[in-house]
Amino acid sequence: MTRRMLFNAFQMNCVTHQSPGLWTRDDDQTTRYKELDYWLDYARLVERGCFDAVFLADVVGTYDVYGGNREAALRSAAQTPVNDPMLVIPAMATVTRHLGFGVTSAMLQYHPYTFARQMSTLDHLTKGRIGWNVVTGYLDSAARAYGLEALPEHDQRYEIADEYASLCYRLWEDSWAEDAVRADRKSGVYTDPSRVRDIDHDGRYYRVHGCHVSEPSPQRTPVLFQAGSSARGTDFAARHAECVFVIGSKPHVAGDYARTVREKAVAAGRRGEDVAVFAYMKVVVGGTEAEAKRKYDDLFESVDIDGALALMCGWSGMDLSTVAMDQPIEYIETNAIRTFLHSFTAGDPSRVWTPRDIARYCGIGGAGPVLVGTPEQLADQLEDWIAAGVDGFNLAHTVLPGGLEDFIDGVVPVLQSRGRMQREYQPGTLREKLFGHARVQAPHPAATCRRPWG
């Protein structure tokens, strides 16, 4: 049986998510990110394309590594200014029936008690279509904005994330019994007090003593997304993630990562098939190969190289303003996103990368590979990635809405004709659509934290 591909549309509540400079084009509408109609139109388009979810990235700091300041990021609108991604989800949910919504939230942003309520609220309002991208953060500017001197060290951030996620699981899964809510109009009892209990937690980083204040939502625990390729990051993904994102410049790089994280999941007591791996991807579609190439060349003329370097340096933690544009870059450990550096250096040793190469590569759609060709050629290439071991794609846009429309109107029908993409949605929650069950299941730690009720 042909295995269908999973697709998320990668988006951010800002002008420039991954393609610095393209906002200046007449065929791009991303400067409308402040308008509600922009998000409603976007959600309708993505659901028309039968994507599984919109995945909303987020940052709460500025990209100030390149040149030691944020000037390039501000000039190019490189993920600054940026608005709250959570607030557009309920609106998008009103004009869609099936589309899922994954939202990014880092440990710095909210206390887990507050965050647990926010996610329960979104899960209620979307009728179980919400997911959480668990991130540890990578910008020192964000840490300083929240009153810290700097980000905690890389591995310590994952220790914090372990405790944060585990505490949220207890609030979502263990505080309210299945039958706690009676909503009995005759007796006047909405909730049976004996079926709600406190969560008592005194940890290294957080303390909570109290019950979850939201009643159980359709999924309770949202679908869990995560990305990370360091040793500690893959350990975290193997324990917690249901959907994992990988940045790889070639299919075998992403496939090797997929095998690694699944092997670690099995070692952690989970099943390898409990983890779906999404490769980061961007595409340029044309009616002919020559037309697609012309589109790519035309897009590249609008790329803001300084903006691309601002993003690249923020992701990697390396200030390349002092490195010659054509000097090869070697892999080094940093306190930022080790996934990013690994994808260009140790992750793909067959090529020498320079700042100029990476800025050009990242200029259209971010750090992932760009596929250029006809719908049939792109479908062939996407199948190569699936054959390498990934389950689907996190698809970044070039210009909006045209770049996404090209994919939906051109590539999606080809994939559907090959049985590679769904033609209609299955009923149920986001987790049911992806994995066949509404609630997270043992041996995932969110399931094993449920205590029996007397």
Second form
There are 2 protein chains.
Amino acid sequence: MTRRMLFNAFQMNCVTHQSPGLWTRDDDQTTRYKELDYWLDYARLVERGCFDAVFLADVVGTYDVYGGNREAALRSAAQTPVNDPMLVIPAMATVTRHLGFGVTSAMLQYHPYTFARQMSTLDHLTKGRIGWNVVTGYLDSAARAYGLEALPEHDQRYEIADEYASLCYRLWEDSWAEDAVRADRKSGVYTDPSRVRDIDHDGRYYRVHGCHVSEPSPQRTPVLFQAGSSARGTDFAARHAECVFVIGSKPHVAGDYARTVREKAVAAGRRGEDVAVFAYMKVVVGGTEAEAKRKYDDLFESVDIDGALALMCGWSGMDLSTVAMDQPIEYIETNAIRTFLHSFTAGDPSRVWTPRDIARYCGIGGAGPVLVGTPEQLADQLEDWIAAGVDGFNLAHTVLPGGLEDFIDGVVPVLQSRGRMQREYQPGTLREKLFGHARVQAPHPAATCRRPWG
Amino acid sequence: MTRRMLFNAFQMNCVTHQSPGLWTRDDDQTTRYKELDYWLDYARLVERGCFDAVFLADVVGTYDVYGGNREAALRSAAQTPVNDPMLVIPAMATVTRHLGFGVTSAMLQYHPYTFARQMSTLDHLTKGRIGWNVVTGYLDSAARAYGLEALPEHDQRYEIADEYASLCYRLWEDSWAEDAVRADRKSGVYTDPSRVRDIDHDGRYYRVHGCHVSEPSPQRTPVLFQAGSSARGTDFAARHAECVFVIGSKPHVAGDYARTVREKAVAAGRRGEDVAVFAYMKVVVGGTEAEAKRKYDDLFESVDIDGALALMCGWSGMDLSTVAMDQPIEYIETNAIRTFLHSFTAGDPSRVWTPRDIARYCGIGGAGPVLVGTPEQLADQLEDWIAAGVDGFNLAHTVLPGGLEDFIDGVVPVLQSRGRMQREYQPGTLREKLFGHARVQAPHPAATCRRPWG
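Output the structure of the form predicted together with a further copy of the same chain; the preceding block shows the form predicted alone.
Let us now look at the entire complex, which starts with that chain.
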């Protein structure tokens, strides 16, 4: 049997998520991100397309690496201003029944005790449709906003994330017994106090003494997303993630990453299929190939080069303003940008990149590839990606809603007719829909943290 | 002209907000607090009643003062379990157009940088319908949950709140100029970077270096609610609050409090009418006085005495389990319960109270009075409260939705026919509806923190 492709719609509570400049077009509505109706329409559209989830990115801080200031980011609305992602979920949940919602949250933002309750609340309100994208942060401006001098160094950030997640697991999984809530009108007992216990955690970074204050939600632990591509990042993913997000310019780049994570997961005692790999993707759809290419060229005209560089420099930590726009970047393999730009060069290691190339690539592609073609051509290409080893896609948009509508009305039916996409949703929570089981299973740390009840 | 009464519907994201035991009744639906539809139905009902806002209480920690443990609270679902209050607002906003939403947030829960963005996001999504109830916390169990040994002492909590609020004001009011957002498709400029500036705050309790990451929302600073009744609490209210919440057993108790706060506000340079005072209220409505009394007696049958004591002991900090149920509490004027129970004794200083009396009073009344009668009788009594000096009410429910429907279908029309309640909403944001102006005005600290732009 052909396995179905998984799809998340990749989105962010801001104007410019991945394509700086496109907001200036008459056919784009992303400047409406502050309006409830914008989110309701978006959710309805994505659920009409039978996507698994909306995956909400987030960032703390502003993109101030390029040129050493945030001017380009502000001017182009490149992920700044950015509103809270969690707060659009309850609204979107009111107009959908099955769509999942993955939300990005950086450890800096919330104390785990606060965060655990937020996730439980969302999981209750959506009847188990919530995922959490664990993020360690990458902008020093974020650290300064929270009163630190700079972010902890890279590997230490994962050490903190490990403690943060493990603490949340204990609140979600180990504090309330399955039968703690009786809600028995006759006896007047809502909760059996003997079935609720404290989490006593005195860690290196966090300290919590108390019980979880939310009763168990349908999934307890939300579906766990993660996106680290470094060695430490894939270690973390192999241990914690159920869904991982990868950026690769070509199928084999993403596929290699998927294999690495699965191998590490297996080494950690999990099964390879316990991890679903989503590749970053963006598409431009046309009725003919020529029309699709015209559309692409037309979109390309609107790209904001400065905005694209602001994003890329923030992601990579490298200030490309020190390189002339058309000068080849020769030292790409030797500095911080390497990890991030691996996806570019791995596709063709001999290729020379200039800041302008990167900006253009980012402008329309954001952090990853753009596929251009007819619905059939795109379906073929997406199948190539799946064949290379990924399970599905985090689909970013070009213009909204048109770019996404083109995909949903054009490509989705083709994939459905090939048996590659679901025509309707399966019942159950997000985890049940993705993996067939309701709760995180051993040896995942969210499962093994459950102590027996007397 | 008769001034209209203000009404908030007082609610909490949990089973038992103010009346332990009533959830066990067949006509009560509060156990549905985890469902989106429960909140949508609730919001529609409250807006049908032309209330100004839903006022969402919250608590961090569990009620473990009574008997030195949380057993009674858990058994009766007395504010435990409790879900996040902020996350039900976007859902309620989708089915209402005018209703405001006041949300309680304790300083322990969120770093101000995180919190400021959450409020801005909500204010955007609701087009300016948001209020913030500034809370300092009162349960040591909350402090332990966040890794502290105990809460800071009472006056220091207000010192922290003062810094917390002032820092939020700067993020909301002083970081983005009024004309910072251009959203100009032609020039491609979304934000003018020269009109966004950092907040550099190195305070005693918080440190923030960065700009606010949300663009200015309709109200910028949400409408500010506060509920402290101590000397330090009323000082804080006089300086910060636009709406204050008071609990008094009799009109003159609440009226005295209102006068105190207004006098202090005037001493701080504000106008008395800059502060709207809401009295805690609960009603039982009947077609006849006899029917109302029967209803009250019937509700009273369902009161959970232990749950009521769990709440009262948590609020007051005094463990009443050390006093026999029917033993008069003689030392009420000399300990911590005094501040809180002022509302009881001030109505009749000679009255003797036993734990059982308190529990019964709390059980049906929660923290305050219950009025029982026909719509006309209740309207008369509410007018007496207004005459004593308050501006409106935070109306808690008995059973939901019935208790609230009785009020909205019975008492509201009487108040409307007397010109005492609005029949339809005024246009504008919550602050415009309540006070006639869009932004906080000098000498309020949220206004005076605005530095000029070059």
